[in-house]
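Given as structure tokens, the chain that follows is alone and in the form predicted alone.
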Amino acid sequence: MEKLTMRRAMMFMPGNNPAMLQNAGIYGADTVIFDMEDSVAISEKDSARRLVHNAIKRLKYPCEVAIRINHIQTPYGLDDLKVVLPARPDLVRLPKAETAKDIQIVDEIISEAEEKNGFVPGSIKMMAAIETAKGLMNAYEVATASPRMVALAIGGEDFIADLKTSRTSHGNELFVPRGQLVLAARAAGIQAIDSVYTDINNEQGFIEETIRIKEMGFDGKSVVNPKQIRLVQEIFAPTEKEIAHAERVIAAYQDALARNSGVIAIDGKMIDTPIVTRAERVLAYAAAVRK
């Protein structure tokens, strides 16, 4: 079974906050994202880059470590990459991606850094946040612009501003963009990550939104507060019944392979490739819960 990297809860941390960088690994997020974009004032961009570089270089985190750079067309994006890439983050998140060219520019810079620093080629991955209507219309091209791409995310607040609408509790304003983003990600064979939920004190609203996006096919959610991590992971955790069924599917599949048989059935019901794929996904999520 191909190893699935879990990105159920991807937690943003301000890159200019030394205490939060130091403690980022203790909350149980699948990915920590050290932010050098929206949460960092222009006057602190330089210090944030140095702090993020040193944190990744010197500290051991028990999870995937990502950086959110400023967009490559701003005065800050290139410097973000120049300073932090030598520390070797696992993942680079590009905000406000609108074209394949955006991805290819960053990809080339990462390739140069990998060669210069002796890193394994292709070892630093990429994801892109879609935050405008134009970006969504080009989402598949963005998702397939580089073999480094592992996920598309939707940046809800900027997207809503671009649509010239406003946030609601039911989330109808993002229903179509979310659906289109999941389709683009799935067509490209990569993960789909939902936006942050900014009303930190509204736990019920957060739970309801997370259940909705799971049902839509998202793989995880960006979060801004440690208390949201456990909630996301509980919602994405498979039930015991789902795990038991998945184990039976995989056992039947492996038995059929051993017998060179193309016919797989459980309780009289035929098992085909999509069902095996879903079972593998359930077991991967179950394994992540047990870690």
Given for the second form:
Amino acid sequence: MEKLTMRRAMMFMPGNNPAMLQNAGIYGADTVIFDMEDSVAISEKDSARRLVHNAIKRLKYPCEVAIRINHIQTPYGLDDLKVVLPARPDLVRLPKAETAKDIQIVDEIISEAEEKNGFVPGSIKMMAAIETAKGLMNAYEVATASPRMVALAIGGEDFIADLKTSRTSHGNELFVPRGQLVLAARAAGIQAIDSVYTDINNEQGFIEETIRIKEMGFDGKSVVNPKQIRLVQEIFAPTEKEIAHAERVIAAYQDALARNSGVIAIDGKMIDTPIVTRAERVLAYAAAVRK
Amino acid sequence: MKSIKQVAQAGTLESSDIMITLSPADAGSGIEIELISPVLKQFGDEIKAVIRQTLLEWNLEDVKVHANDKGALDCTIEARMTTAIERAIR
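Counterpart to the form predicted alone, namely the form predicted in complex with the partner chain:
Whole complex next, starting from this chain.
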């Protein structure tokens, strides 16, 4: 499994906009996603992929750089990969994933590009967005279809359309799909990323949704506006109390290991493996906040 | 391949972008570049060099280029040139 990479805020950037591509790295997102799908007009697909290729190859970004390609069943998806992969993005996000086969097709194309360009085999990662009921039914197979897979995301707007319902402020319409997506991602040992919140001026609604999805077990959220990045990262940041407790757990665990002692307790409470794992996660998030 | 067959355009007039228009030229007429840019004095030669270099990489020797620059980086100029060329030879 890949080492813990923070993907709290993954920010979409329209792939045919040079100003946004060149400034993408300054907002503090954990990942920038250069989009060649929904934010690019059909007549400009060719233009966007050239621009994204050059931006990745020539500009320096202080964060993970992902590309969102068009679906592999459209005429554009294959060309996106052909043009942009030689620039070596860190991550490829596939939209509307429905079957393991979708993932395997992209995986093979990436393998060929890695070999042809002399990249380390397996170094380009993949994630998939689940945007339909059918995709959700196959989510675990999608998540485990390639060792490149590091995350599943839920695409809220398309999902709601597929469910034949509409957005509400309380989010009940997505409660079950979100829960199932987290389960599939966790069963596969990869991350779960929530959908974008498109009402950019509704900060309170955004905060409430982000708190809700963090409680459900998501690792992060896709965002469409730079001002949402800090909000997500604040909500995902552990509290001082959680950090202090995690540090004590890790110290006690290391002490027990050194003494070959099997049982650890802090304040009379037994500490076992899941608690240690959780403490490690808290400290990783705390370290990401300090960066 | 020395020239292009049809007029083609790529890019926009938004900030940090450049709009490139390529037109066919007579054999032997060479590369002719007409550039509009707010940084013409400081970077005009550099922008033209990127345009010229991209054309030469595609073995294009007889082309008219009209470029309306809005402060594009070299990587943007090259990307827009490449798209314009791909559209012109399509």
